[in-house]
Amino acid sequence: MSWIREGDLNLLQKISANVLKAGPMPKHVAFIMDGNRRFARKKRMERQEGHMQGFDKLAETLLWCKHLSIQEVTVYAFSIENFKRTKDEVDGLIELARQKFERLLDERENLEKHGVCIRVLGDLNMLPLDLQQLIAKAVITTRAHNKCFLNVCFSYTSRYEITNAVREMAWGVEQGLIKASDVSEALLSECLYSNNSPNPDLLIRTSGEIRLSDFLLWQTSHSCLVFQSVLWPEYSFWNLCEAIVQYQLNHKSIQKARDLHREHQALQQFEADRACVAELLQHHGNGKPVDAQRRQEALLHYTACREERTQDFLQALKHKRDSFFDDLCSEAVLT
């Protein structure tokens, strides 16, 4: 089954989509695609077939998102916690991933036609090398595409992602790229796997479970969360419309919370910069009072230097991450 489907909505779906698009629409939707195993039990089929049906539903959902002008989708494909499942199920999921990423590479022309950029978020070192190499090829092949984005969280949990972001900042300090005083909430956000994406506007979890299961905990603090009882392989266009209506009903309060958070974050950074400047002036001024103009000049200079340091660090981090995928592709060519 293709990742990117061709096709159109039926007349009723088109009318409904146009009505929805008259209101505020989410630009980025995240899915916890839960219920594949329960669907398999319900239909008395093998678990692996349930997961196959789940992938088919993802492809269909991406088509709906395209028609609803949703430009970015993030899906929870494989949690680090999934490694605790039975060996047969884990092996089956890994094999399914191999098949689907091989299929994706076969669809390069279609991906280019639609401008689909594939990103895979997670610790790929936990996966078999051949699967890492397939994923790297998919990421590099679509890296320059910019019309729509599919983020696949694979070998991922949010707490691991946040811990890794802290490690990246510690690496930056060790390398002399940034100072310990440069570490901030905003910088941590830039060190997450999802740093290239805006935070999701809407997160949807299927199957009736009302928890996030360690998915995008940082990114969804100001997102609309919708929990639906339908099993993922049975998800429908109308379920998606229902979730979007929930987003629209809560759009104003979500936007207000985001704006307030941005203001608070900017104020926090300003206060942190001012404290650093005060300490520097006190140290270099031998305790002598400093006039307001000199304090202001010192603050502007410090802020500019901090921003330059952090941008250089983020460029180094991007190079490190890009090199990881490039090296995997090089190894694949040699083997």
The other form holds:
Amino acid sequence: MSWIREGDLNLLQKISANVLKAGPMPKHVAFIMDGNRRFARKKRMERQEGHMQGFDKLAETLLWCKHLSIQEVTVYAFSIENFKRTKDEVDGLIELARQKFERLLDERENLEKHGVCIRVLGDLNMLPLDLQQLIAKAVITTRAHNKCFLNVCFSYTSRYEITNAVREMAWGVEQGLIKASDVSEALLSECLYSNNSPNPDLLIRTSGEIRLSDFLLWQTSHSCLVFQSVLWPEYSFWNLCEAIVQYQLNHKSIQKARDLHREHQALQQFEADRACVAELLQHHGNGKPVDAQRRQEALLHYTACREERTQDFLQALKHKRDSFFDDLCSEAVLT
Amino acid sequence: MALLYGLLWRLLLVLVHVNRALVSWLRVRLRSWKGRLWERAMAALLLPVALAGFSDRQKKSNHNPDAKANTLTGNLTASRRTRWLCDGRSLEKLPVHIGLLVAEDEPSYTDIANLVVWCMAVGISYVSVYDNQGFFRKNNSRLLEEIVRQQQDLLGAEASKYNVEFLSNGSDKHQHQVLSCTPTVKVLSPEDGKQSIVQAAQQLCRSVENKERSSKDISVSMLDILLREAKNIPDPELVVKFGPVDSTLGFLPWHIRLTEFIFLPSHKNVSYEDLLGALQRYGACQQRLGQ
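Could you present the same protein in the form predicted together with its partner chain, rather than the form predicted on its own shown above?
So here's everything in the complex, that chain up top.
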């Protein structure tokens, strides 16, 4: 089955889509596609067949999202915790991923036509090398596309992602690119795997579970959470519409909470800068009192320097990440 | 055409709102009807006990009318206490740490205090109260007073054995008390969330700056230990969210990895049965931990 479905909505679906689009629409939706195994058990089919149907449903959902003008989708495909499953099932899931990423490379032109950019979030080092190379190829071929975005979380957990971000910042400190005092909420967000995407507006979990299971914990602080009882392979257009209506009902109050948080964050950054400047002045001025104007100038200067430092660091980090994929890809060509 | 769609969308929202209002009204109705039935049943059952108690007391102190009232309330609180404790024991599993997330504009201290007291009475050891605007953090002492008062009202004189440990922020001076079995109430605000992760990150980066460790050594468990030390509480197994906003609103992002979320419409006039329902639902949740 292919990644990209062609096709149109039926008349009723089209009208409903237009009605929904009259209201505020989520730009980025995240899915925890839960219930493939339960679906397989219910239908008395092989477990692997359940996972396959789950993938097909993803392709279908992407089509619906396109018609609903949702540009970005993030899905939880494989958690680091999933490595604990039976070897049989893990191998099956890795094999499925292998097939699908190969398929994706075959569909290169189609992806280009639709402008689909595919990103894979997670620690690829935990995967077999050939799958790593396939993923790197897929990511690099679609890197320049910018109409819609699909983020596949593979070998991912949110705590691992946050820890990795801290590790990257510590790397920056080691390299002398940033100081420990430059570490802030905004910088941490920029170091996450998801640094290229806005935070999701809506998170949907299927199959009736009511927890996040270590998925996008940092990014969904101000997202609308919708838990639906339908199993993922049975997900329908109407389930998606229902979730969007719920988002629309929440939209105003979540926006308010987001604004409040943004204000708070700016204040925190300002306070941190001021504390750093105060320390610097004290250090240089040997404890002599400093007049307000000089203090103000010093603060502006410090803020500008910090911003430059963090920009340089982020550039270096981006380069490091890009070359990880490039290296994998060129290795694959050589072998 | 766009105008028509806009109108239809508005109509849709109105319909959804009406539907919600209707459902919640019906729920309240049904509950009060059921509640009255319960009350009558309980009264019928307790009548002989109360009467026996009365006649006993009356013989001893018929010149003191206050005593009657005292025994009555004493009996009532005692029976309530045992009922709550039984409820807690009859549940399949009980969270060690419950989070109460208030996503409403005007918080009602009495209702929150009630919830906290009920949570402690069924046997939950850690209760944290959170709102994203920091109301409870700001009015910390008012909440504490209210909790102590409700404790006395609901649990009676014996309330002293539910000693409340009140931690307003990650202060270390309470560290030694967490080992004891008294329930702990914690007031949380957004600063305890992402900001505490940032602080832990800063701490680690500083140790890298001072060449105490290498960036490669940083691991999930290292960060987890740092964050746990700062909070001194286990991860919440259950968060009950009150109010119309379906979001975590910044509630401890690191700690909610495996937390079950249960949404209730409002904390105003919330009843014990609502909380028990949420706990029962939590009891039915199964976690596979990735397997």
